[in-house]
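Consider the single chain below, provided in structure tokens and representing the form predicted on its own.
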Amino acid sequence: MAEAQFRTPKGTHDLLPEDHVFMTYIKKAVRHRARQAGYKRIETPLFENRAIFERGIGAHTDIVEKELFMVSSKHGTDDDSQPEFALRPEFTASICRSYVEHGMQQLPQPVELYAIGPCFRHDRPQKGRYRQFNQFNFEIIGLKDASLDAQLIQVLSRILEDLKILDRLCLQINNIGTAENRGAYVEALKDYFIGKERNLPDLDRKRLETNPLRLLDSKEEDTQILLKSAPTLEQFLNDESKAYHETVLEYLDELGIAYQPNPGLVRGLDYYTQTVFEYWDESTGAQNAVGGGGRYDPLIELLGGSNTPGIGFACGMERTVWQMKQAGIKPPNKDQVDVFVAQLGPEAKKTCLSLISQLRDSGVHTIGALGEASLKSQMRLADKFGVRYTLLLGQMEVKEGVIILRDMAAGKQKQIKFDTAVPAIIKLIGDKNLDTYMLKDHMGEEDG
């Protein structure tokens, strides 16, 4: 077998139809919840102007210091005041910018969205990171109420039941005050590595200039322990924020979602304030966190647009799929062919043509027709399909009008007339199993 002369780019990978399978599942989990919940689809531009994610993200954040993947026009310019294009690297800046530009606080409030599709990240690829990876995103923009937060984590965490993977996550919670107890606090931590900071990997010193509130969730062993002796976020939380959050836990408990407060999840994006969660692996911890998000109340205004609250969480569907497989959970696969159709002949070869299309439309997956081969080799060829069923037609079938029907488990055939075909398949299959729609029924069920 010759060696593939090209690859996919690092950090990237082919979505194969085996894994397509549990996207399509997911998919089909979150839009069914999104719609129970009142959540309405967005879609934004792959790639949007840089200043949206430094103004929404932080100048400072890992995502926009090293992880930016920009966009350069094929046909550059020399005016200065042309924007610099950057691939998305999560939904919530560009869908937050959507709100604004769109007028959506003239709706009824809060405006509930969900976005599906990839993102993108110039990150070091590693075990579960990839450079082009998939997400869904839930966000309510409009109103603050500590239910809403809530309910949101409900949202994500049925969907995560539907998928069977739930009870292999843990939820990690935590309220990080505003921008000003975070500022006061930013100051204490500051003071307090003062003299400390040689101690610090070089990471994570210069995190103590540009952004200190991550040295909180550093998977450095000597920064952690310095952190022990350190001052807590929770001593500069105002009273509010306190309240704000037990009411947050109380109304997690009215609804029986189980969750481990957690004090040092900070979460790394400069847009967050008050509420931020995420689903960690039971068993590995942060390193495999499938999903997080958090409040978001600053952002709408920091792009242009008046003072508006917003909550939000990301998941990484790579990773949802990585657990479901270490769950052993096998979505159901519509993909499978139920019937092929062997053919002997140029006149057998164009009668079954009519005959597959039939099949087709009545909703029996069907394939057929297939070169030039013997009876024998198309039928090995059928049995590696897995098919349930196959139609043999030959040169003398087509003059008698008849056909040879074989139950591939049974191996056992028999012969049929050429048009009863379509009717004795149906009836094998069941109707319950045909695969029929109108499009009208599947108004906002696509894959994509």
Second form
Amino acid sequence: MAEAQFRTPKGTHDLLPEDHVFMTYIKKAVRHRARQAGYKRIETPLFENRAIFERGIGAHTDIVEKELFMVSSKHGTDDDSQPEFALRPEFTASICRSYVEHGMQQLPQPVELYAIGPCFRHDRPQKGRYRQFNQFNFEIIGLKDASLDAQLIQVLSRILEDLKILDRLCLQINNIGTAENRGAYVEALKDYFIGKERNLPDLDRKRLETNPLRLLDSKEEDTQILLKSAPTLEQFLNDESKAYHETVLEYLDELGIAYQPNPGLVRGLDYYTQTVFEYWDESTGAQNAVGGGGRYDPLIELLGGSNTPGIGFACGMERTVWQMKQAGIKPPNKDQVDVFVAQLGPEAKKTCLSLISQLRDSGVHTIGALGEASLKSQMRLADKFGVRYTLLLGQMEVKEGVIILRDMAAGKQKQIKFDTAVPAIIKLIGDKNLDTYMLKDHMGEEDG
Ligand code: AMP
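Other form of same protein, the form predicted in complex with adenosine monophosphate, not the form predicted on its own:
Expanding to the full complex; the earlier chain stays at the top.
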């Protein structure tokens, strides 16, 4: 095969049909569990005013410092002012912006929203880390209660269970206290590292300056060794955070959700308070978390709204697909073609168009009238498409009002009356296997 002249940009991928069936399946599970728990779907723009991410997520987080894809609304290069927009690296900040913008505090609280779609991070692409990837995302905004934390985690757990990958994953959970708790802890951590900076790897020495909490989930061995005798965040939690955490864990027990308390789990973003959690694949740990989230009580206020609590999670769909493939899960594929209609001659070609159309309207997946090749090569094509039945219509058949029905697997064929072709095929395929649906019953659910 010739080398393609154009390829997808680094860190992006075509979602080919064989992978799309996984995505469709995941979305189905997501929509199903969302509806059961009263979440409504929201969609926000792919790009936003960059300040929404910078303020919400935090200027010194990896996502903002290194990974924001900037977008300029200006055309041309003569303007060297800073770009105004950024592609969304995640959903939470955008959804909170939307909550404030549309006055959703007037709605009954909490407001439960979910979103599915692409996010963008300008990271160095590597396995499981792309520049464009898809997330499904759930948020509960406007009411704070430990039972909501537990129920949110349960939704994620149920989806992972539906997709048959829950048993490959392990829920890590922690409480990182309030902003004040973390402030006091960060001071203590900085004090502890005075005189020890030299022993820190470069990146972590920088983090000590800009975002010391990130040291806790550092992958550097030297840092982890130093942290062994450092003060812990747990020692700085106020009583309310400790009690809240206990209650969340109690509720998770009540719901039968397995978890592993992880005092080192902080998640990188500034907006998190108290509950944070991630689902890890035990073999790769934090490196390739499948999903994660936490409570972000200060975020809405940071974005100009009133003091409003919130909690949410995001799950990476590419990593979910990878887990499903590792687990040998094959999503049901409804893309198979049932019938190939082969024809020869202008009359037959014209006649078979309405036959194809009738079959399709009856819910039979049908292709045909693909060109003017010989019947023999059309049959070969039918075979390659893997159809179960072929209908053959030549000039003779048109004249006599008949058609040939061939069972591809059995290699047998018979002549039947043209008018009986559609009911004959329906009978062979079986009513319950027909792909029919009433748009009014499914409006807005099967797309996206
Ligand atoms: P985060 O909020 O950064 O933990 O992201 C939530 C989830 O999105 C992660 O657990 C991953 O499954 C997924 N994710 C985040 N960044 C990427 C990326 N660059 N490529 C693919 N998936 C990602």
